[in-house]
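Only one chain is given next, in structure tokens, and it is the form predicted alone.
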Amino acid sequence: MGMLKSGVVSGLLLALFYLTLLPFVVHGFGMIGVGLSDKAATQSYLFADGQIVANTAMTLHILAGTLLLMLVPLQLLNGLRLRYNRFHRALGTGLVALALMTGAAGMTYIPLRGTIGGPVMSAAFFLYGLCLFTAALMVARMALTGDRARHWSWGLRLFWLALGSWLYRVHYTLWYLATGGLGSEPDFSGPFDLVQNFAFYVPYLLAVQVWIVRRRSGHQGDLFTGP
């Protein structure tokens, strides 16, 4: 009964997450369509005429990042992992590939085009891409070496990094609802914007690290592990 109740709660939380994710996914696939169109530069500041490499990198970044965000929560379902371990491994391989693509594409785009928020945002977003790319590599490495504890730890980091683009928008949505956008400017130069450049991933990585340290002597390998 306890396992059934836990499964129901997990299912409800997952459904709620996907409901909040739906607008982001719709927007993401819409932007992919923009990136593939002949008039991308006239429809979004993310694209520019004659910038084939940067435009392609941004389109791949959005595509891989959207798919990554849609799929990564499935790795947290213990029932799915335990009953369908092959699926868990295949999904994990796909998620690593998507994370590598997302990070690499973003880190290609930023030096070529920069970001709307200027040097601080560019540095923060590049660091985020580097963290995502590194976490994906480490998840794969720990899986190949059979290090279950570190595979779990890096998988947890990758999970929260994969949610980064969604968390970024959730932060802004909640802030605007609470304050009307206090400290935020159209060019992302406001105090809130400057903090937000790092706040959508750094605090979460710190919280994950605290969690990992506390769990290290306990149930290692509880999540993101192989058999």
Given for the second form:
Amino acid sequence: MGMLKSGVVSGLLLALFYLTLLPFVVHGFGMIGVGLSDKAATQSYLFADGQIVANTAMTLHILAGTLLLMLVPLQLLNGLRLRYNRFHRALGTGLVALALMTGAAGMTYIPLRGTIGGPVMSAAFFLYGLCLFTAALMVARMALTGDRARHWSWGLRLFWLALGSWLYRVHYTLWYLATGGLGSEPDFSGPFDLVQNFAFYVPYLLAVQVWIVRRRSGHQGDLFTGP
Ligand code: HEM
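Form predicted in complex with ligand HEM, following the form predicted alone:
Once more the chain from above appears, this time first in line as the rest of the complex follows.
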């Protein structure tokens, strides 16, 4: 009965969470449509005539990123992970592939086309791509070598990085609702924009790090024998 109840609660929470992801997912699929149309350049600044590599990278980027965002919450459900190990492995493999694609395509696009916010945004987003790419490689490596503790740490990092692009939009939405857009400019040159270039992933990685160290010392009593 307790199991059933907690299953219902986590099901409801998951449904709520998906509702908050929905607008960005819908936007993502819309942009894939734009990327695949032959008039992409007239419909979004992300695409340009004659830039086949950058245009393809952006379309692939949005496709892989949106799928990653849609699927990654399922990987953290304890019930699924503990009872259906094969599902966890299959989905995990897919998520790693999607994260590598999202990061690689984004890091291909940035040197070719830059970003709407200029050099600081380009550098920050590139670093974000490197983080996502590294976390995906490490979570796979730790699964393959059977290092459970590190697989868990890298899995948490990958999860928060996979949500990063959505968190960026969440920060903007909440800030505009609260302040009407204080410190934010259309060309992303305001102080709020500059902070946001990093604020959608660096603080989350730090918080995850604190969480990991506390859990680890709680479990093992001694930090130095831990992973
Ligand atoms: C799950 C993760 C991600 C998702 C869902 C995602 C999704 C998207 C979407 C939908 C766009 C189009 C934005 C628009 O319509 O205005 C976009 C743009 C972009 N993304 Fe990502 N992305 C993700 C991760 C990343 C990563 C890791 C990087 C870094 C390599 C990155 C770099 C970029 C860049 C440079 C742009 C163009 C920015 C601009 O100039 O407006 N994204 N992404």
